[in-house]
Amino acid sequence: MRVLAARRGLSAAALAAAGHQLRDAVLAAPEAQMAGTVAAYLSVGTEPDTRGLVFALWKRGSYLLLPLLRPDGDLDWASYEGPDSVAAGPRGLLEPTEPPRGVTAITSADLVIVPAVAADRQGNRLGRGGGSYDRALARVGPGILTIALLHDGELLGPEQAVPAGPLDQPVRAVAQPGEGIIRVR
């Protein structure tokens, strides 16, 4: 897939870059500055980097979860308490090590933060194939900012689609370094 080669030729410092632009995008947001409670994901590979947006919602004094994934391929959540709170997960993935609280915590996030690969102008995204994340979106209320974090580039145009099926959920906002959030759907 051709979003997937532009990440792997994405160096060191433009990842940094886009992890520090989007922090500060994702943290001037009003639904993030009220929230209470943050669901977000600490990112991998080339995805955006996420590891300086969770410190900086946990310092602010948010109540971060983070998803620990199941053997079923969904996902429970548990606390973040740091960046001493984590540990090596399956796939790859750091996750937390603090209990699991349940599929179902993630109804108690103000803030819901996703990784996509990309996602197009009515919120539809994709991810890996797994389907963790459309399953906990769907628990998700509809006043609930839903955010996936993306690079420059991989919010798809007007005229394109991310083919999507009955049990996919769409966000209902992307974030991007160079554009910040924006509103779909």
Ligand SMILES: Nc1ncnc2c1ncn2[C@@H]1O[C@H](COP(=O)(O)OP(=O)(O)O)[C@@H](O)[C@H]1O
The other form holds:
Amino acid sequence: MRVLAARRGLSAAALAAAGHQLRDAVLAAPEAQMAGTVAAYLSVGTEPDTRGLVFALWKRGSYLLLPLLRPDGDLDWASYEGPDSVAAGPRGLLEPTEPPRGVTAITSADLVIVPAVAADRQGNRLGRGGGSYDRALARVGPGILTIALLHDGELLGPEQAVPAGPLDQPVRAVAQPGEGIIRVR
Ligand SMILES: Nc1ncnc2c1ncn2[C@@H]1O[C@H](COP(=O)(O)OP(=O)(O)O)[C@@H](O)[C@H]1O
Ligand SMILES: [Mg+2]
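Could you give the coordinates for the form predicted in complex with the named molecule, as opposed to the form predicted alone above?
Zooming out: every chain and molecule, the one shown earlier first.
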């Protein structure tokens, strides 16, 4: 796929730079400044680096929930208590070591930050094919800002669409390093 091929060409420095820009964009959002609880994730591979964003939100005083991938593909959640509170998990993931709080813990989040490979202007997001975030986002209330973090160029143009089925859950905003946060629905 075009997006994944482009991601493979990104250097570690580019992933870090994208992460810094996304961190600053998210930290500046009013929803993030007011959020008591934020559900986020630790990036892997060629995703924009979210380590700095997670750390900064936590440092600023938000309560951070990070996902734990369950064998059935659903996401459990546990709190982030600083850089020493995460460890290697399945599929190369970095996961929280605090006690899991259950799949419904995400309902307490005031802001939800999720990964995506691409998204369209309706907020339809392309994941990694496990549907994990579709299941998690289905539990998030209607008034909560949900943001998918992308690299530049991964928000499709107005004429293009991510194929979406009945189980796919759209996000309400996307963030790209160069363009910041764009509300999509
Ligand atoms: N809300 C859901 N509840 C249960 N299973 C789901 C849900 N969403 C997706 N799935 C499962 O995950 C699979 C992959 O979902 P898909 O949306 O294609 O992946 P992704 O969103 O990761 O790109 C689906 O074929 C389905 O079996
Ligand atoms: Mg999906």
